[in-house]
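Taking the form predicted on its own, here's one chain by itself in structure tokens.
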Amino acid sequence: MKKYLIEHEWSIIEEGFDPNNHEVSESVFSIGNGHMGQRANFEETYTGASLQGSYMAGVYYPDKTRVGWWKNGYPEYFAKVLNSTNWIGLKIVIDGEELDLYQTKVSEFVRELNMKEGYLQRTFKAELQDGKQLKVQATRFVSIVDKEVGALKYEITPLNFNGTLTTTSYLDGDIKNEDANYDEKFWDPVNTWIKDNRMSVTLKTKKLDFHFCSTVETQIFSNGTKLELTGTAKEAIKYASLVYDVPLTEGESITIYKYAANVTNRDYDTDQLETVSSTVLDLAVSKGFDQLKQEQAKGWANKWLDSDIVIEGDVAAQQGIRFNIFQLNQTYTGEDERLNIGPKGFTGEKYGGSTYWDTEAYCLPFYLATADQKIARNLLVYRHNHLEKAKENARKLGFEKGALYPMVTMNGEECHNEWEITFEEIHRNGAIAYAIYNYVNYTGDKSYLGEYGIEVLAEISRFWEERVNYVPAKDVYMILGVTGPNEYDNNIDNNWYTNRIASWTLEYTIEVLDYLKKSDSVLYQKWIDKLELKDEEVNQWKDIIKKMYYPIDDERNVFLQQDNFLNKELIPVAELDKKHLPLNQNWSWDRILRSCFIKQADVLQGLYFLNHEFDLDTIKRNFDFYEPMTVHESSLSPCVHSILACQLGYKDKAYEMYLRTARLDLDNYNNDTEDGCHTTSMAGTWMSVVQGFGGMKIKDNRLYLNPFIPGEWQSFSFKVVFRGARLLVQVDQEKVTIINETTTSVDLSVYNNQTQLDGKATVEIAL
């Protein structure tokens, strides 16, 4: 862990330039708007280590799978969100010498991500080899208001010389993904044109026929006056540029503006892309940089109105939670039901940018409580739309019925090719089922069950029905050969979490069938007929529920992570020399698999999901047993531990785990942020505050709150939207204040004291 970023309530700030931190900063300072995103690459040339990244949501490529030994059932490709045309590029040459921050002497370097208003700004001074000094200020954003628009402002001021600036403004589509399996470039050229101060590059993918058009206009001002310049046009394959020569006068600023319109044929007819891109650009240019930036600030103010969390007295904690919320809002807006949430968002290429079970397990709660109900519903509809592909995935693995949702996907088809995950990490099916329960429990929208939910639940249940293994000698059902959420144990038998979430899915499916039968017999019969669901099959599910085997240690009275877990040498992480950590960067896989160490919550994941089924003593025994052996080398681990620690009253552990999840990328805990930020785990940070320190739960159509405040904080507050009401919950060291900001009353329980909070009403309760 290396801390180098300045702590600030509303900004991420880097002071001083260290090339060793640059790739981490490129991830942390990324910007996005749900439609597109951009890593914090420099506009000017940088020849040091860098991951150039510009990404368009939903545009992907089926990169050919690369494995050492092919196994039946392997996907033939790994879907990857594509690195697309670099629209921010500027080549800056001063009297023949190129500005390159890897080669040039740099001072007074400050990089700031302003999260309150949604822009990235960078200032520095540079001294060239011949002693010329200049000051640069660069500001850019992608619009949260006009989703296809990006804009940048690059200001250069010569400090001790007169001379000539030769600047090349370019669009570079001749790029590739750093994670391309065979070093292949995924884009083919379609068209390039340059006219006046505009240029455009249109590309298409070599497979799947995605088309992407980026059109840019460049403007140059001197001391606030627009220069009427004609640039020298240069074209190449997948590349366009305009070169301008501008006189420099000591102390006077030259400002370069670039406005970009980025559109794809996901949203428009392919033959209309260039026309649409130009029209979008016309609007952006007519507004100008300052108006676009003002609209950006207002757009982000609206985002923060519903989702902000305020922490007083702990700047590190405040910065951490706002950074996580900011990245979530940059990554997914919910406006497009075809999209989902990739583990790296728009910040990098690791994991291919695809959809994992992270969305259902960790992200859904954030959108349930901070956005319109339809946003969370769209996440569920996304999975329903992929149900047929999930059935195909099951058939590919040899199952005759049921659906197996993919571990990694872009279109519903499995595209992950590590056998211990692709074939064995089947607990992901349970997360899809749990998301349906979570959504209905939170919103009360039971119409979803009859419209979409029961079909998904029934097909997942059919998968579990076939996947279990009946053992006649013991009269039990087991699930063999799996990998649980803890990926530091592979190909194990009877992972407690997998067995429990499978059985629970069957239970919930039967519960939903019973509900539909009682509430709408016609709709119930429609589904029975469509699914060809017989009583015999439902009875089989009931038998599995009754006879599911769960590994338990009777001596400790804890659920065992899997069969034979106690055969391992049980060592707490605290006894490991820190030189071994992180294990995945220092130990062989063989050594990891033989150890007791846990990558992420496994048994505890089940105790979090199904919290209502277990008493506090059961949670405590299992937490006390497993947490000391957990290395938290999955970004998804600390949040679950923080929430359970809050429930158990382990205040110090809860705070420790909160800081770890909140500042995972800011402090680069796992030494891997250069690959991109851990976007989906950021929702876990929100959960740590709202469900952990806020103690929020939903039971029997009532909102429960059980807040406590860490000693390091003076106060904290958060907002939740629940059943049409928006509540502001404020907690300080003495009391809890809950303000209903809407006219909708809400059933509420605080410290198990039930009340109805009327519209516009306020209630105060002693802490």
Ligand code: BGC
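Residue numbers count along the first chain shown, from 1. Values in this document were obtained by computation on a predicted structure and should not be read as measured data. For clarity, a rigid core is taken as the largest C-alpha set superposing within 1.5 Å between two forms. Compared with the form predicted together with the named molecule:
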Second form
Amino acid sequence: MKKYLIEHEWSIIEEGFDPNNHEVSESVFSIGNGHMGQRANFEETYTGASLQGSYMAGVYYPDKTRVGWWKNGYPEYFAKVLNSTNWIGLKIVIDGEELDLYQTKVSEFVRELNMKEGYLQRTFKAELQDGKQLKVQATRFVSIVDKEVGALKYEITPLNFNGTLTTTSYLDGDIKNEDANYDEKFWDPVNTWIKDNRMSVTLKTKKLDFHFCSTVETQIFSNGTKLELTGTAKEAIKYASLVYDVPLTEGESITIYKYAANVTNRDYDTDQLETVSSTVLDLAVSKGFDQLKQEQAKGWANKWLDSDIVIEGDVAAQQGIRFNIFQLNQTYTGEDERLNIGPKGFTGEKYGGSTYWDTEAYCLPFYLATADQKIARNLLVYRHNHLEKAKENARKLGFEKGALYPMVTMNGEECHNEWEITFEEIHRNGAIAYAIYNYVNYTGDKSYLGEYGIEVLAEISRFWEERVNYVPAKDVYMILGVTGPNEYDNNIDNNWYTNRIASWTLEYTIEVLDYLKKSDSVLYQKWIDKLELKDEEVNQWKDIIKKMYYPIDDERNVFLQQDNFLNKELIPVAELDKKHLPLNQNWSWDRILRSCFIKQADVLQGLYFLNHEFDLDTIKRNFDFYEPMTVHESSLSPCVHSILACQLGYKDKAYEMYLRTARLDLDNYNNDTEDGCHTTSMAGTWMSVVQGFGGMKIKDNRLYLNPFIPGEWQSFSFKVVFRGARLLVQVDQEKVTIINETTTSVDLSVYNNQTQLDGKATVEIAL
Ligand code: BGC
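With the form predicted on its own in hand, show me what the form predicted together with the named molecule looks like.
Next comes the full complex, this chain leading.
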């Protein structure tokens, strides 16, 4: 953990430049717009440690697996989000000396991520070796309005000299992924051109034929007047640049603008890319930097209108939650149903930018409550589109029927690379089924079930049907050889959570079949025929539901994480010397696996998902048993604990867990933010506020709220979009106020008092 960022309500701010923090800052200050994104690399040369990263959504590379591919059923490749052309590059040379913040003396350095308006800005003073001083201000953003456009403004003011600035504005496509398995470059050149002040680089991936074209225009202004300069063109393979010499006069600013249009053949015909890119660029240039930036501010204001959370009296908490919301909205906008939410968003290479169960288990509620319903629906349709691949995946592993969704994927194919997860962390199938329930429960949109949902549910149910093991001697069904959400316990038998979510999937699938039969017999029959679903099969599901085995500790009356959990030495984390933490950086894997320590919510994940099935005492007993042994070394862990702690009235624990999730990357809790931010767990932070402190739940088409406010806060407020209405929920130390900002009325329950909140009405309830 390291705290070096300044607390501020709307911005992330770093004051003073310390190269040791640079890679963490490159992650934290990342910018994105759902279509593309990049780490907060410097525009000018930086020779210190840095992870250069520019990413285009949905553009990936199937990098051949390094280990395990010889095992039957093992994925042949790991899909990697591709580091793409660096369009921000500006080499800055002053009278022969290059500006490089790793070498040059820097002062008054301030880096700011303005989350309200969606831009990144840096200011600093630099002193060159011969005493020349200059001031720099660099501002950039990727447009949330014109998705293919990026723009930057780089302003240099010589403070004590006249001289010459030689600047090289470049496009560099000769880049690598740091995590390339075989140290190879993934891009091949297609075309490069330079004309007047424009240059363009088109690349294609060595496999899969993704094409990416980046076209850039550079403009240079002196004191507000555009300079008619002719740059010297320099081309190389996958690289284009223009070099300009500009006279510098003491006290007078030179401003360099770079406009970029980044397009891929995911959206356009391959042979049209250069033309489209030029057209997009024309539009960006005609608007100009200031207009683009104003539109950016407006675009972000709209995003904040639906999704902002305000916390008064605790700037650290306020900054934390806004940072999380900002990063989520930068990563996924829901406009393209082929896309999903990678655990690192556009902030790094780790986890390959691919889709995990994180989306269904953690991200869906955020998009359900803060955005148009179709955005959450698109996330479900994404999995429906991958159903055939999930079936293929199950066949590959030897199952005769059903679908096993991948642990990690880009296109529906499995590409996770650790057998104990790839083959055994099958609970992910349950989260995908649960997301359908969650969506329908939240939105009331039952049409999804008949359109797509039932097909996914039935195929997942079939997987469970085949994966369970009937044990005649005990007349029970077991699920052997699995890894639960707690990845610190592998290849175990009867993970309570997996058994429960499997059986729950069967229950829900039967419920949906019954619903379809009653509501639309024609549609029902269509699915029965298409799925070739026989009564015997449904009866088999019923038998599994009835006879599913659940490990239980009778003495403590808790659900057991797995059959052998009690054979472990049970020690609370509090008794461990701090030097052992985090375990994954200090202990061998063998030692971790034999220990009782839990990486993330496991049994508790089940109690969170299926909360309505359990009484408070049961939740309390299990929480009290498991939480003390949990090390939260997955960023997905604290939020579930925070929500359950709220439910149990464990205010301090809830707040402790909230802070850990909200500021995970800002304070680098897990000591790994340099790899990228924990984007998917950011949705968990949102859940901690809305479902935890706000106590929000949906039951029988009614929105339930049960708010409590941490003692540290004066007030907090959040917005939720529910069944066509948008509600503003404000909680202070005395009362809860709910304002219906729309004209649609809503069925509400606050502290279990049911009411109907009419359009534009307000209700106030004492805490
Ligand atoms: C967690 C998984 C998660 C993955 C990606 C792992 O550390 O244990 O549950 O899906 O990270 O976020």
